[in-house]
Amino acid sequence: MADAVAGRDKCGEPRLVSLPLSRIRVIMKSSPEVSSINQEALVLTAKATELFVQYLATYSYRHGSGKERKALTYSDLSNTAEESETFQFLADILPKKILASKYLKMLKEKRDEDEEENDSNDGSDGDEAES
């Protein structure tokens, strides 16, 4: 079952699937439910995985500016995990991507946020301890 199409192995004969399954293999043992694999599961794993990662990388290029350019970008791929219901699961996976300046300044007003948020806090404390 395992050299059937899609893509050829070492030796020149046809393939069913393209990634490697020992490295496949390697992802699913990592989970401590999983005791064994199956050589059919493991090929079926595979193919679904390459099945989705080809309508990923299509949707993403149909819906992204990847049309205008020829080319498929990270930014199509997290804007299709964010806009698209479909693949929102995907969103922590592939954020967009911002400039490390901004994401230092994003970092610093929630910083100024959090003060001032605690500072008023104490203060409300205080009087009421005081009443």
The other form holds:
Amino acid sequence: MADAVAGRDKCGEPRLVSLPLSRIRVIMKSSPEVSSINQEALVLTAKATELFVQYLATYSYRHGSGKERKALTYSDLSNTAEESETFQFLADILPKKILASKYLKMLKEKRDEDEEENDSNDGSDGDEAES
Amino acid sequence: MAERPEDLNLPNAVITRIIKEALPDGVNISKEARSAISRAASVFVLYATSCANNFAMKGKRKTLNASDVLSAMEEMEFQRFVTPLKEALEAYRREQKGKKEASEQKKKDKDKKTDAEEQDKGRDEDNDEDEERLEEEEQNEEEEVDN
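Right, and the form predicted in complex with its partner chain of this protein, after the form predicted on its own?
Next comes the full complex, this chain leading.
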């Protein structure tokens, strides 16, 4: 297990791929319509995922706007997801965070808007009680 | 087949190591950032698989192969991955070839040895058993990853 983390095999050679193939395979198989996966495709997908992790980390770090350049933070990542076309597919799972107070304010504003619309509609549709 | 939620995640230790090796020395990664990258990696696998599967279906094949994955990378606009992936594929194929040759050589050596040692005994029986076992081992290695 320590070897897997260190990225070297029994002989001390760097591994081709560090991510566990069995886990990658589970994720791939969870995709509907996929029937079978050839071993080479599995190895390449694992390798591609490692390249992706490296790319996402370094890209986010370089483009980060945090004052503290000694750290990679969540907001660096969510900025990347929002601003880069390549990483746009991550936008839903890396949403920007907003303060709870701001969110509640947004909710209230929306509620006020909806109420205004209802007021102007009164008289035409009326409020009908449903049986 | 029901997967538990954690099965769709990749091991933290490996993800963390990959990130640390990619970033400059001394840069920290918040726990939140690491967890986010891990989730992103899982999503990437799904996206890549789905994309690769489209290429397989276009080729009227039911099994995803290496070229489907490479085509998917181009489609997803990760062309920068294609060259290192091709190199990894070559290395993997060489490794597999080496393993196969090693096990075939072992088999040859074993046959020679068995012939020499057991001329008096019912050696046909023994050889058949050995061959069966070796064939089974090879078959297990070459089997397509399947259900």
